[in-house]
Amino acid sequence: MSAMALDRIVPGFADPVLDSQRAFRAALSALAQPGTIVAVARPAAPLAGVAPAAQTLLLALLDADTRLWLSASFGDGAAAANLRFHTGCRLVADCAEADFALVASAAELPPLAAFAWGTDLHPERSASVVVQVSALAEGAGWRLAGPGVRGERRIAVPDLDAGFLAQWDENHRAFPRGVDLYLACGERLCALARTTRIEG
């Protein structure tokens, strides 16, 4: 890593073991209960343009075997340098090759079909996609159903439109293939598992 890149490195977790464990549990909780908003602890130092929840999640989940794709707004800047430094992940230029993706905003989200969906025999080879959104609210908006959803659960994500819902329906129908999605808004996080059905 060049000296210029090292100048952009900020602390990751204040307590790498405990903080990563907490973040991992939050990620599991969100994925096990789709549409439930969970609070995620802030990283030791925020990265410009990266939601704290997204930064914390990726610091906990990425490792040297992980291929990461970043949407255009991140370029080859501080987010890329820090995530590589703290996790050892490898950056890829093609989202189809990624195990994880960080998308700066809904406007930069590629079609879901562009990501790896795994195979029927190896669904674990699919991508997990982290999308930063401007707002998340429970109790209104989409109606969710499927594993991990008890009774009625609703989530409002104003940044994602009917076009996304059509793509999500295709993603859901491909089970066991398909991507899992994390939505990050500030220090809050929720997940949509590929098993989740969404009604607009």
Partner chain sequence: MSARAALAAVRAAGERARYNFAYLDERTKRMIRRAILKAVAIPGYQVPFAAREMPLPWGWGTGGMQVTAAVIGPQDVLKVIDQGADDTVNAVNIRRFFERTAGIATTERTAHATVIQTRHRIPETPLAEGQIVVFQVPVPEPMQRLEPRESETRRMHALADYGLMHVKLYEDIARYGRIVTAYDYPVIVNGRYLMAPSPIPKFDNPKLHMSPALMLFGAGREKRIYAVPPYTRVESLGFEDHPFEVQRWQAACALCGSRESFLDEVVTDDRGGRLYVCSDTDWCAARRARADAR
Second form
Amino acid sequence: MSAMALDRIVPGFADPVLDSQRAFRAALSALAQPGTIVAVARPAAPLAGVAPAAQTLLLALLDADTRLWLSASFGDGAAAANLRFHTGCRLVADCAEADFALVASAAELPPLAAFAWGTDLHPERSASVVVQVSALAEGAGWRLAGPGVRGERRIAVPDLDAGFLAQWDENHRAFPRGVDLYLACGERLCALARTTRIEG
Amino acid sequence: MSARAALAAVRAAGERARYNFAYLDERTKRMIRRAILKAVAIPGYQVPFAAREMPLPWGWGTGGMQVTAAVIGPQDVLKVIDQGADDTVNAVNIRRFFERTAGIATTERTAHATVIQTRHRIPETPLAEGQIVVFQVPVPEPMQRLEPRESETRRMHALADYGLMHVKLYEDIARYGRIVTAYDYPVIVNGRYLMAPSPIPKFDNPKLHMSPALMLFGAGREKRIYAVPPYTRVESLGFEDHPFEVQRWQAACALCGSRESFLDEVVTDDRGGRLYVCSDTDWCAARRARADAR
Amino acid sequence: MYVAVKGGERAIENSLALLAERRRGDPAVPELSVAQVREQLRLAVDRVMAEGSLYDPDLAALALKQARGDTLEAIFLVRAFRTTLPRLGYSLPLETARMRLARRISAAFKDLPGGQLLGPTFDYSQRLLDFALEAPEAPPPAPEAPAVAEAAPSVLELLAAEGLVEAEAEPPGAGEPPDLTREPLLFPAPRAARLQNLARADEGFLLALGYSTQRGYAHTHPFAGELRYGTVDVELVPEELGFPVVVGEVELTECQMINQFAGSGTRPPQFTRGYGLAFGHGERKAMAMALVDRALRAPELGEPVSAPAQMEEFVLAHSDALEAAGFVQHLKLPHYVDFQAELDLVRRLRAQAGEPPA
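Provide the structure of the form predicted in complex with its partner chain, given the form predicted on its own shown above.
The complete assembly is shown below, putting the previous chain first.
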């Protein structure tokens, strides 16, 4: 970390142990029940351009053993400097090498196939992709089914279009390979596991 | 920090002999949490993780303890059972460990717990949404006793090639007229992965299917974590003419009269005297309390 | 009326109190100090450090005292302590060629640069009980040797210069060595991971496996090319300095086996290597490790894999004393639910076979 970057550093978790635990449980609950919206605690110092839920989630899950890819509009800015400083994660320029990706908006989401999907022998060597969206609403929109969903669950994600759904279908059918998606909207989080079927 | 100061800090930390919340350091918890999330995303697949030495021996619940340590927080209420009972020495010891290292609230009531760590049973009381069951797993690979090489069983999982297991069950039927697996009875999760449910009696297998609770499995010595998310299909293996079936008892529990729970046989004398009691102590106690109230 | 057994918590507390009493033994006998263990049972301390993967003689001695002299239990205490320590940095690779030698022998050459140095060893002691030790008495001082001025280069590097022994090169694409204390062991494992596993492995297990290679189960024609024991500096490059700083020193035992190799389609005939390293003074461990390391290299050298010592999964998955001891002894835990399920099954099978009900 250069001295230049240090002036952009803001505080991380106020209580690293318990804040991390709470954020993890929110993510676990979201992923175990795809399509439900969970509340994530607001970070002590929210970063400009970063959804609070995304910031909290990444502060909780990253460390020096993880590689993070940031979409273009984050550039080399405060998000990169802070996540690197607080977690020790390694930044990668190629999204195919990332364990975690933070995507500023649906418009900046690369094709899902560009991320690591793991292999049939090691499907866990796949990316967790955090996408910031402008709206999330339960009870309408997509129809979800699969593990974690009792019967059917509905969620509306207006930022993600039919093109995304076609890619997601491909991702779902590649099981056990594939990416898992976390949608962050302000302080709310919703997850789509690779096992989740979506009908538009 | 200079290297020398760093070394001094390590030594000082050791001398204070103080451990982090729930014992594990934060780096380790993060690693385990990432493995748990992958396990939930790939139901039934065994995610490798770098299990740490715990202050209990390998094979004594270290995997379950690491999963619990990575999951629990001060808002949780923990229940620990072994053989269905809260008061066996092993369950007591693990519960003490979390009381000591996490100051966590504990309970014996299944319905009051948010996290239940278990060895060899699933509680009789139906589980609820939001609950997490953590299983201690001695041998995560269901085919290990048929093929001990991990490189081979990994390939079979990749190809969903479970012929080896089907042949074993078929040979059982040919030889004994029935499948002779009474516990750790293999299941298929979400129509894809063959999974060891841990050494629960097959009586408990149906409770895994479409359970409202999240099931996490930790194998410390073998360094694997796997999961069954809520509302996930879990099918016990069987054949059309030899479908999966569970044990039934002629007897009722000698304490609460239950006929629907898993019963432990207790030898009462040396003249063949025996009786049966519920293995789930909380279930049994609650039934007796209700009966007394009436 | 039947009453279920209760009181696990009190039973545990009472058991621990009894254990503490047993550990202390007869209070009329003076209590053993940790320093006494560290100084006078040093080889036990060394083994605890080696298999505990923590170089700290004081903690290893404390662990031995707490464990009532049970080596595995002491190793367990040390491992459970080290596992939660933060990792503050990575040292440079240890330069064993610059070891300050206390002992160094080669069975392959009569004399060599740096010389043969017998040092403290049981090897040529006659194993007669020394009843004089029953009465405390300081031994006469050992004669002082003049400081060894001559550098003692590794025997294998002398041979490697001639091309007679394979060069010690990192395999292509090896990258950073994995860290088995932080990453799960996956198969096939690179040699770096295998060596880490063997370095922590149970000495008895390695000894038996190494011995098996000498009895025809994957014979590797070994020579003890060099065995050295002494002190090596541990160096670290702090990020803010950019140059190495000595942060401490460790005692190590290193064994380099030389093994005959007739050559394969891709390799000329030459000697190959097996490597062993242990914290402290642990020659049996280092030598057995070197034999097993060489046996495990069979696939790389194009040799058939037929003997237990060559089977990577078999060796690496069963080498850890704590994993083995834990799982063997977990059979002491209650299994009555599973036993009940089996009992029910056996009764049904007997009924089916027409046996009278038990």
